[in-house]
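Shown next as structure tokens: one chain only, the form predicted on its own.
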Amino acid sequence: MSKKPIIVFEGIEGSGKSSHLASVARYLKQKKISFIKIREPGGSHNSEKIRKLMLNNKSNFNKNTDLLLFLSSRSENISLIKKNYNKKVILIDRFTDSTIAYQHYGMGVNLKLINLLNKYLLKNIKINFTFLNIVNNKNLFLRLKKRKSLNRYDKFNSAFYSKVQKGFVKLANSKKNSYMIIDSNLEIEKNKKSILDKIKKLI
């Protein structure tokens, strides 16, 4: 394996991703280990701007939209991860497994075509481990009450959030050897360290 991987945090909204990441990012800063992180939607200036644009509470796109933009988020980004591939740790919050659970198992759109755009925006590009982040309805939406504000994202039903994580975990389940389920309904220290002893096994 590369020691310097690309590593993904996945997770449907509230499920301890972005927080498990920022913990991983103050250990490599620590070790002086070169890193860039990312988040989808979002990363580079340009996928920023169609995040605002997609996660707009006042946006109201169709779910083929969605995945587009989505995409065309991730297409701004392809430049920036090949200029680091290899060449450093690259930590990513959401990337091609959360268009698959949210668009896909959560929104029906054609499996097919999802991994057909994935394939050609990434080519030789590959993920090296996956942490999937999974939380209970209960702890979910406690989660998202104490947020400050609302996206669009944080607003669907617990049916929707339910096929979309059981997407994920079927995901996972196919990809046993390059990924990691963290039970985020424990305690948030213990979860922390099983991440970072897997981190420091691969770098």
Ligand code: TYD
Second form
Amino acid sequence: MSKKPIIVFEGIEGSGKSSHLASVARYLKQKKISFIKIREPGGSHNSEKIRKLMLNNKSNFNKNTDLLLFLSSRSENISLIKKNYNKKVILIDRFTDSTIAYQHYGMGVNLKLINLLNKYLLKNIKINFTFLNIVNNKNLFLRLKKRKSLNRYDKFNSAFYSKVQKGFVKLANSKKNSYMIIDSNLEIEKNKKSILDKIKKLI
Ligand code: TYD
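Given the form predicted on its own above, I would also like to look at the protein as it appears in the form predicted in complex with ligand TYD.
Expanding to the full complex; the earlier chain stays at the top.
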């Protein structure tokens, strides 16, 4: 295992992935381990411009346009990842699996096309480990309700989020040794500990 791994945090809205990523970032900072963190869509300067456009509530792109915009945003992050690959720990809030889960399992875009485009962008960049955060329907909507503002992707119905989450779980089950499923309906401190224990082994 690389000592400077790429570690991805995945999951649907309200699954707690961003808070867990933040606590891992705090841990690395405290240990003086160099790292970068990226979120998708967004991350680099140009990707943040694409994020603004696509998550804006006034936008109404079709699913293929969305796919291509998510990939455009990723494409702009690849040089940032390459620059730091094997040099710094790279923490990513959503990456290739989000595209498979949302655009394929959620929206029905062709899986082969998504895999091909992801492969084309990533080339020999490898994700070392993924934390998949899952949440039940009740907590999902409770947590969404607490948000100050909702973006275009925070407004799907429960059937959609359930399809997306099932897609994520399918991906995790297909590559069990590089995934950990975190049940965010359980106690956050326990989950934090399981994640940090794993991080210590990865770096
Ligand atoms: P964001 O606010 O970053 O997510 P969160 O609610 O977890 O903080 O919104 C990003 C949205 O974009 C999220 O709903 C998932 C979606 N998405 C895709 O549909 N495909 C992708 O490839 C990526 C990276 C994100």
